[in-house]
Amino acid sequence: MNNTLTHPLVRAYLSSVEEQATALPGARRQELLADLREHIEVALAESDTLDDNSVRRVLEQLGAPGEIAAAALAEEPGNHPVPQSSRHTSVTLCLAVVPLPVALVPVIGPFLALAATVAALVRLWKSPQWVRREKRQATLLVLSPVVTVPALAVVCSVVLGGLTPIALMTALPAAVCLPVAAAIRLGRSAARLRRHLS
């Protein structure tokens, strides 16, 4: 019977509900892709054979990934993501990547880049959109030029033999990266519970 469960559409089906499903308590997330294991098995342990047809009937049968998630949601207690408006979160994406960028700029850039990072944080933390664990890791990724900066440019002129306005240079691309991961995870998870709810 375990068999089942390797199946390719099977493996693609519970993974999708894993990773739309997010948004809920480790506990539950595991209870709820147990359950559907279960139902996974006992359907195709009925059916008489293993094509991927009855496969796809079986699933089909259980609803999509997004409504199974969507629904374990709602049913969840306490407060729920609530999707905003697609604007609203670009902006907030927008100013958790501009800081690094914009800090390069003589005399005004650094106030101008604490000021969108604290900015970026406050309307990440107050957004209904997005769960505990997404803020925390998204405010490590936006903080972290703070450390990788001055590490990449330790590096860069240990490699160039000094610490000079090209190391810098060097180090500045390399640590954008982590803000920009930060809004594109973020970003596709506003994205999935606007469609989700919708």
Contents of the next structure:
Amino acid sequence: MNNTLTHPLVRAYLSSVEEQATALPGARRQELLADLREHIEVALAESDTLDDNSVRRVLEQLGAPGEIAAAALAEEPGNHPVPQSSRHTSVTLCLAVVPLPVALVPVIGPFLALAATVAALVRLWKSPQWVRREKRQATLLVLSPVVTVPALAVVCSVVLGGLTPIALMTALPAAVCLPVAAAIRLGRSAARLRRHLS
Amino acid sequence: MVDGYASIPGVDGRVASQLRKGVLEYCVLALLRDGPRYGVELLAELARVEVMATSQGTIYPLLSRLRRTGLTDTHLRESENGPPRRYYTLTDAGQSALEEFTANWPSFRAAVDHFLTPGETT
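Let's compare: the form predicted alone is above, so bring in the form predicted together with its partner chain.
Full assembly next; the chain just shown is listed first.
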């Protein structure tokens, strides 16, 4: 009976719930997953048959992972995330990604980059659609080029023998990955919220 | 693929879901009045009544809050068939929350009917 939890459909379902519930505090998310695991085990133990169809039926009755995550978030006191328009969200996410490319513009580049970073972080922290934990993670990722660009430049110059333009051109796209990852995570979480709560 | 698990059609209109929100926890407490029940049993019982039917998984966050706020208590009981079941019981606090709701409900229901019935408010 223990193997019901290793069924591919069950695993995919539970990891989808886990992914969609990232805005929940960790302990609450683990509790939700434990409750769902127990439910699936019991429901399948009571099922007459134990094939893919009965697994599918049990999961269908449990409902959409996003809906369950939204219900769990709604139970959290206080800071309920409130969806914002996709245009507002896109502007915030663009501002989070552009500083590094913009910094390459001669003379005014660094100032524009600084302004975009400040604007992105202000919009991020003022937005009601993300929880504190998401904002903290995103802030670290957005600011990461401050550390990753020099570090990668050093690594590249050691590998390529000297701080060449090529070393810099390799370091910059690599460093932009982390802000882009932050923007993708925030964008997904915002889109989920719009889908389930608006 | 996984997102293909849809809401139960027909019973998930906005009005129905708003109404359910306020009363569902008292329906759960009422189901525990006559003795402990385990999660799957509780959800099956709720699903039997159409307006209370909702995606079962969305009830677990509610059950978790009832545990946390001390309105219910849980214990595991072995079963001959599969894993142990987590039984929910009504605590004294849960009992009095249910009594309070039960006392308030008739006048609440009458008040809503009063506004909804044509000619009643003139």
